[in-house]
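There is one chain below, alone, in structure tokens, taken in the form predicted on its own.
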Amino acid sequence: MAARVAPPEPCLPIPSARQLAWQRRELIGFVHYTVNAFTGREWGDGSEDPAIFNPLQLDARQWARAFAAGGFQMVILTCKHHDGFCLWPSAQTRHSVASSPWQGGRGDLVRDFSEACRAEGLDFGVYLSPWDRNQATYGDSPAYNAWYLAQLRELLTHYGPLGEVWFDGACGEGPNGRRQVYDFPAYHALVRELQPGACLFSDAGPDVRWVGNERGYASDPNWSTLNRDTFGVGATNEGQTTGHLDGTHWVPAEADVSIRPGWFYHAEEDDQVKSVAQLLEIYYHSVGLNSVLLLNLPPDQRGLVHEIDVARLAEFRAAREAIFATDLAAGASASADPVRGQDPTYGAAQVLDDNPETCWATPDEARSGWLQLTLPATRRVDQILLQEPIALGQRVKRFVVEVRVGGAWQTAGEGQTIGYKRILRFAAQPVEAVRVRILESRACPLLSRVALYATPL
């Protein structure tokens, strides 16, 4: 029996516990709802009369059920968009549901939806737009920041534990508009104080970064490491989508997209809800490229997520389950070279157990290696799923996947980064064995999982 060897050292930077929990959710919902659902606009101007907000059939539980049925793990609510209309009765403004006819001005949609999410087993997050077109102090930076912090405190203290707090740097005031300097350090400090388990999102993190587009597409490479101190919110940041190979901080990407062309409900877009095929492409280009997918469903004037959207989300889950329900690598024999200290604790078979804490590991000095799975019988395969144990950092810089078909090896695909999850697709083949060759790595290569799947015929 080989002697037990020391575990691999972390390849810094590494994720915090809250970042690990966030990444493992994989799918997060977004809900955009405000007066825009009643005006038909995407960006309100803050002058909207709260009296127009009166969703007579509003059912927050229906929203939560739609996401739960779709296989999502958390939902972020747009508690206030740029128009400044608050979905809770904020003590800082009358521009809220308290001035609307909905529930006689006594409603609190943030409360209703946070409770609905928890009833459906979903974590809850909030988005509070820093740009407020209704607030008179906007542009008086000290006064506005103090006011904004008071609003933020309400959301952080009244609605239970939060999984994510979402900020952007939007400001469409134009060249002659009001100039507001957002005090993001103060905003972040308040979240850390009151909701230490919540991940902070913005262009620049500090916990989670924007992927750089609103199509839901990450890239290859996609490093979860970032030179965070060079980034700014609302700035043009080099490496926004790709991250940085030599990054100083762990700041993974979140890929946001709406199921419709707009972020808010518009009846004329009912025939433009993304198809299952489109949603699968987004999934492969987000979750399958080391990102988390943030998918928006906008409720309509009734206060319901439209039936088309609900059905599409359920169909999207069914399609994913049809592809990923059966790991075709099950029962394979595994081999690898090198293996750390020849210790079976770090042997090739560790990639087959679906445990993110175990892995095939190489010696400290290694920067390359290969792992092979030989299937018990020939199986039709068209995709491979790879995972690194990211609690020990992100390592792989370049890899190749080969498949053995009819006794001959052929290249099925190649890539740069792996990270938490990488799904590589290729032409369907009757595969006898698969080999992953790590060509370059920041530190000794580690893989926690290798799985094989096939798109149903």
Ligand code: FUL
The other form holds:
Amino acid sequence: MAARVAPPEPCLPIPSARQLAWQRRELIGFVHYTVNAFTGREWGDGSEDPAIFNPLQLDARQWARAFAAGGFQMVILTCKHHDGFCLWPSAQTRHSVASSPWQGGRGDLVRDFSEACRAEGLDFGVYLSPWDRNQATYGDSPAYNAWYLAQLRELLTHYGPLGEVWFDGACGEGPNGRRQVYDFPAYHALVRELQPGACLFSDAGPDVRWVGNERGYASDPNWSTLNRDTFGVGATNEGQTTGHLDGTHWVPAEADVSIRPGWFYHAEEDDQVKSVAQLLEIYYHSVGLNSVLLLNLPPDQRGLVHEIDVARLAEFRAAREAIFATDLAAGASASADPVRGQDPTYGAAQVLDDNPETCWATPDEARSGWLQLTLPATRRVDQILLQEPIALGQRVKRFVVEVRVGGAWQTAGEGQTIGYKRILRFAAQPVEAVRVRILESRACPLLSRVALYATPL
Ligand code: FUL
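For comparison with the form predicted on its own, provide the form predicted in complex with the named molecule.
Full complex below, order starting with the chain above.
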């Protein structure tokens, strides 16, 4: 059916195509692996002998399978961590797998894992630590930057299309006692030139920003808009976690966390693998708060993701599916006010499908509105999922969710931002109808999806 009214104008800033694709992945895996798996350290100092790197049972496909089975869409590999040991045979240094006994020094773990990811239907991304505690030129800023760019070029040209390039902000002094100054503009320009589809991550973006903690927790509000020019890498940035209302650029938050206390494998942490309940809390606080979750699994000395972690990831997926398999709003009758041009193309029923392009839309001048779903029968509900069509920008500043129980309306919850996805939990109720009231918005409010779920008893 053709729309009778003009579509809503975008509310700037809006995501680029690569940012939109990134946001829709929702779950991204992280793999931390280097000599640390053999020394027990979290930060190697660069003096490790490559001879210690000998994972005799290494199976990159097993890593990729664990993430695919967990419902992940992409995985980022620490191709080089702070210790400087490269998981690929870099032409820039001997401090790599080429000097290790693994596969007789002829192995390339970046190749193996990128191929394994693709075989499992996963996109692939790279982490290349700017901080390098092995490289002699570190601290001699121009020389090191040129060398780092040469390494980066290898990763950008040898391993197919990349979905994300992750720049850690950690920085130190080189052997000359001088602090290294990273040339991020040059690093970013090289990625744009060679991998235009890759999102650039750092504390300060430019495409994706750090969420501000390593617990995997975003917050409310979580604006994907940011006054990016006020941000620095490694700085204490005001708005790191929350973003900025009316920010100048689109720079959504990525929430990173490890399934274990450490980023690297330590056998003594085998009994501290996060529980399904903890992982679900992380999910609600990241994906459920307009963020993407970046979850780390650290392979062990054998070169395998530990059985406990593999099983936990599968259980985490099963738990999500048990909650989100059935949309309890299915079959509801939908109404809203105001509706753009009284046109069904923008009517309330558009929130019931899973199409992110269709939405309930209000007239240009509206800054508030309500949408109601009346269920075909009373259903036990304990959470509501809301989505804005973010291709047109992030708009909602404040909203309330009400439920009708036994004929009486009551407030179930309230929030500030929605963005790509917001999941609001409340005490389980026998719900007859639900109403979302948008109280404040940066432009005419739009919702692409409203869904209802219940935690299984
Ligand atoms: C930090 C690093 O220092 C940690 O080792 C880990 O890589 C984490 C994801 O980022 O800055």
